[in-house]
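Taking the form predicted alone, here's one chain by itself in structure tokens.
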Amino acid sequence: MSTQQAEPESQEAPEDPEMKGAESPQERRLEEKDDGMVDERAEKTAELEGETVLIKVFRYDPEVADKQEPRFDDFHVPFTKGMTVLDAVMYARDEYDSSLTFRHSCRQAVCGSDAFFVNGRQRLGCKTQISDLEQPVRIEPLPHQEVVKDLVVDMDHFYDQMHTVEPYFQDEDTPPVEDLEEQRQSPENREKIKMSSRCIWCGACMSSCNIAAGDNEYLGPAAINKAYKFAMDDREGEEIKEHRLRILEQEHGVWRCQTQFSCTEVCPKDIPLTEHIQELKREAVKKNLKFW
């Protein structure tokens, strides 16, 4: 079965950051952590101390007869300074229902294998703070997903487009063992692409994307983000930056990509993603390629 719709995201393209001078979604975001948002923070976990925080968590089980019907079940959790999404619905699971079903590993926002839907927004459960949050706290699985139970989604095709990229480097003339020698990056060429080095792979941006939710054979702005990673990178050549970009020029390729912006909003490690895929199309189309 596939989960709820993410709500409604406007059509209309944000202004030109380039063009207009304003900011980039990361930057602003980026600001509002440094302004205020800390004194926000300490005011709202103030409020919170001794009180419980209300999560309404999504349930689905297809191989049990009372769940295979999705429904929200209420916890009412304890609040603790720090508390994460994801130490709420831990504390749910180990408190209330050993059932309950999500994926984490780190929780320091870097294996990205906890990212939910929490109150209509793509996020990561470890790093998104319950004192952030409007309550009640609603927990879904990633939109646009296969759900396989509770908060679990089937990440296969995501990890599909992922590989069609090619997500590796490659030489154009590797030589003999015996002549191999360490192959430099220069810092201008690092700094271009550090941004896009950051993906943790989480699925978020994905989710959020209108565009692959219409289209299964997009190849989305995760897999255009790895891609951008390697074509940008001066240490490939020529032949195989082509190649790459024959890759991304098909027709479910960046040309898919209609510049709204959401994967950029909700990308948890700030990565530029839909600068990265216009940047992709201006080569596209220096390198004379097609494009529908």
Given for the second form:
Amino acid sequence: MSTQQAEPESQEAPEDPEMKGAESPQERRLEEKDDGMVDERAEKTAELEGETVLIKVFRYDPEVADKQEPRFDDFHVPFTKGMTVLDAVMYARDEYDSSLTFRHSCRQAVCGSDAFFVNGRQRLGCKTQISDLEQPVRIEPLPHQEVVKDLVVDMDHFYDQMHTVEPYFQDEDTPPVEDLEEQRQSPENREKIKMSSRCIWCGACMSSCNIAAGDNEYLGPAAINKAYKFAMDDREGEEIKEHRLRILEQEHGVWRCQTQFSCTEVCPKDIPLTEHIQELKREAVKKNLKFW
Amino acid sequence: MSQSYNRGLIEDFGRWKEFSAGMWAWIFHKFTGWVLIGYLFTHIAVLSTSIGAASESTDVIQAQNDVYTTTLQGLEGLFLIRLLEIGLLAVAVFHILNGLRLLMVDLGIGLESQDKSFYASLVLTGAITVASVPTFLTGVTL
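Switching conditions: you have the form predicted alone, so give me the form predicted together with its partner chain.
Let's see the whole complex now, leading with the same chain.
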């Protein structure tokens, strides 16, 4: 049985489908991003058809003598329609150098394991079309994280920071087992935290953040976004929200954000990270503001 | 993990061409902030010459021969000082405009246009600075 109820159609829903896109800042942003991109890509794809693409891949292996000094290896990969950066490095690994190391899993921008630094920007390998990039394509491991081998970086610190904010649902008054029932969330509240729940822990935001690079204790955009997801969830209650804000309002919490917007710009899931951090700053101020 | 490679900050700075609008705004804001602090101390140092002026007689001050007036007039007569003043105006204007932009960001207003507002701050700073040139360079002796 479905636990979801059919919701009545909103009377305020715009009738014009073109107007629908302008509902939220996130959707507007996505619209702007896609605007004209399809035509450009088709043009570029036709141009590259039958060509090879040069990819320059960062190489480092502490266990092999001649790879201990980092360098870039060139691979000429035959272009195929719809080829992504991940497809290209996989081709290079399969056809030219089986020692080429990188993480990947789902290949559909869900697992977040193949975040690379491609042409000077943090991107998901499986989501980035080769036809959208300037040639040659320069593929490096994520900056500000130590390189373990080739494109693989050490994510321990990132995960530590994520766990610092207690990234799990906490209920302050869990009813006895026999009275347990689903905890329903209002559609408005769901809408509020919808974008923050899209995080796939790829680490692109943390890697793009200068403040996180300079301050190892800074929670970082991903962890703060994760905290936002729970702090703004009405079902957790005020007490837990205060507890979460206490974690976030520390010196190395939200206040370290310098609004560079780097995280927001590179997030492959278009999460408005800076927006969320700023909102938590305001929440922290409101919590501590007393007039007496 | 046995060994890993830390690419360090040098590679970071090498990527300056890839900085985004928000990053440039941050860099310029910090830079202009430090310049303004530097100016503040210089300003205090120059103004402190007025302490000597206080001991001068009224006649000397009226004749504009006191140490404070002569120091300022001497400085204002220099082309370099006038140029620095134009630079100071540019720095202050950008810092103020970007400060307002940051205030808006803090309040969650116009977050989608944060890059455009940065460019607008730059353009406005440039326009105000250029417009100020005739005023600042009036009567300067090289």
